[in-house]
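One chain comes next, on its own, written out as structure tokens in the form predicted on its own.
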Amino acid sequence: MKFYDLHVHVNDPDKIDEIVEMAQRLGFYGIGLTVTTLEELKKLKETIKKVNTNIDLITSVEIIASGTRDLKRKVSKFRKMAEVIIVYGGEYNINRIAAEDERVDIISHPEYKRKDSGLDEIIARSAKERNVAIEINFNEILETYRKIRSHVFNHMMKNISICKKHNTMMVISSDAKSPWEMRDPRELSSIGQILGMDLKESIDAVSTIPELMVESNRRKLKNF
């Protein structure tokens, strides 16, 4: 079986191979080797080409928006170049508006900095119609545990059920921001199974959703 981290933050593109090192030791098959910026992005295509490895380098894209016009900005200048688009969710509009555009491939934490979810059945069935998965964020979790605070699980667990229910498509990430934090995907499985995901929904959001994510959008930036 192959496993993905998509969500994996290069801080500085001549240490990738600390990254590719992890993810070995970690037994992935892939990784979304993610940046912010254009510039971070272009660097980031020239570097994986120097870089001899089994593992999948993948190009992903966060994207972090200040307002629904900023996104679809931002979503239409990086769509051709890169091969996973990362929404940073959060703001109703900007979880509504992702999902509702067929070029993003992920939400992430829909429910940061919320009082509520961040999602509701609208959200939910925009985002199955479109393929856009809803992101579990191992990250958060950890940072959640530090402080204590519970609602955000409770959030979380509510994400999951939403998207049980609409067939949306999940994936989990460890959103780790240094080679130190990324987790093996049994961790991250387990995550999952944590807030309500059963056995085979969370080994295929760290395998199956994120493979073929990867391999569709590749045909479509060939096309391209």
Contents of the next structure:
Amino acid sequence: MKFYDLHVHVNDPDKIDEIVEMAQRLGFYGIGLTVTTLEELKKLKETIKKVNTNIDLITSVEIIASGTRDLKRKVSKFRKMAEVIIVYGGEYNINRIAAEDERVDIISHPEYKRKDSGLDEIIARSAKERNVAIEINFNEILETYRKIRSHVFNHMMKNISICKKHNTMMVISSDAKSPWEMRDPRELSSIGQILGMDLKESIDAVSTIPELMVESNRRKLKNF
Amino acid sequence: MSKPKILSPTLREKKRYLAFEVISESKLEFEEILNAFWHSLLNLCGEIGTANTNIWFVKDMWNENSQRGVIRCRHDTVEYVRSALALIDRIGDSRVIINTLGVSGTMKVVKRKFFGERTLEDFGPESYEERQENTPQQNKL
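Okay, that is the form predicted on its own; can I get the form predicted together with its partner chain now?
Entire complex below, previous chain first.
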């Protein structure tokens, strides 16, 4: 089975080797190297060509938008350049606009810094229709403790139950800022399981769904 | 000291053995990992949840050179134990990833699969047959 982690941040393009080495050790087939700006993306593409590994290196962009207009502008800017588009969720408007946009692949942590789960049935339904996946962010769990972590768990459980009802795609990713925050794919899926996913759903969230997403995006990018 | 009688098979708890590997900046001792794991599991599951897992560290199986060890738990709480291991990110000053290698129902399989232990069966009839196949056949009269 091919395992993917589509959300691994590259702060320094020279340190890609460390990330790749760790991904190989943890048993990933492919990793999504994530950047946030255009310059970083160009630099990343150049460095990926130099790296010599068996691991499938995927370029992904995390869009941090200040508003809905900004989001649409940035999505149309990056869509033809990156293989995976991730939207930095958290605000309700941004979550909703991202779910209604076919060009977006993943909504990252829709519950981030919120008092509610950030998802409702409208978002889940439109995400299902447009093939947008909702992300379960492991780093958000790792960075928080006790009281706040319990709130995060609660919001994630609610999101998972909404997504299960509407058959919305779910993706579990590490959102690692350094190689030490990456985790084994089976461990990521176990986090999904304790939050209410089935065994199949949780394993699909780290294998089949990201694989299909990357394949279809690559096919579309070839046609451009 | 007298012990209680062994329970009937239906009442016995079903166990699973988790083999894990520690990836860290510097080599760690068994007790450091033990403390970090208990802290993580108690934070994640609470006291009742931890009691439910029936956790046991197999101290004899800790290998300091390869940084590998074994945890025993109940068969239906494996995912909780696995995610408690995943939530450890730092022990002392060194950053850590605890990677579960696999789960098994018996200690024998864990030893063979993850610790490279070999038993007499490995040198048994199979290897004899292989040897027979490999040797050049003599001309039969």
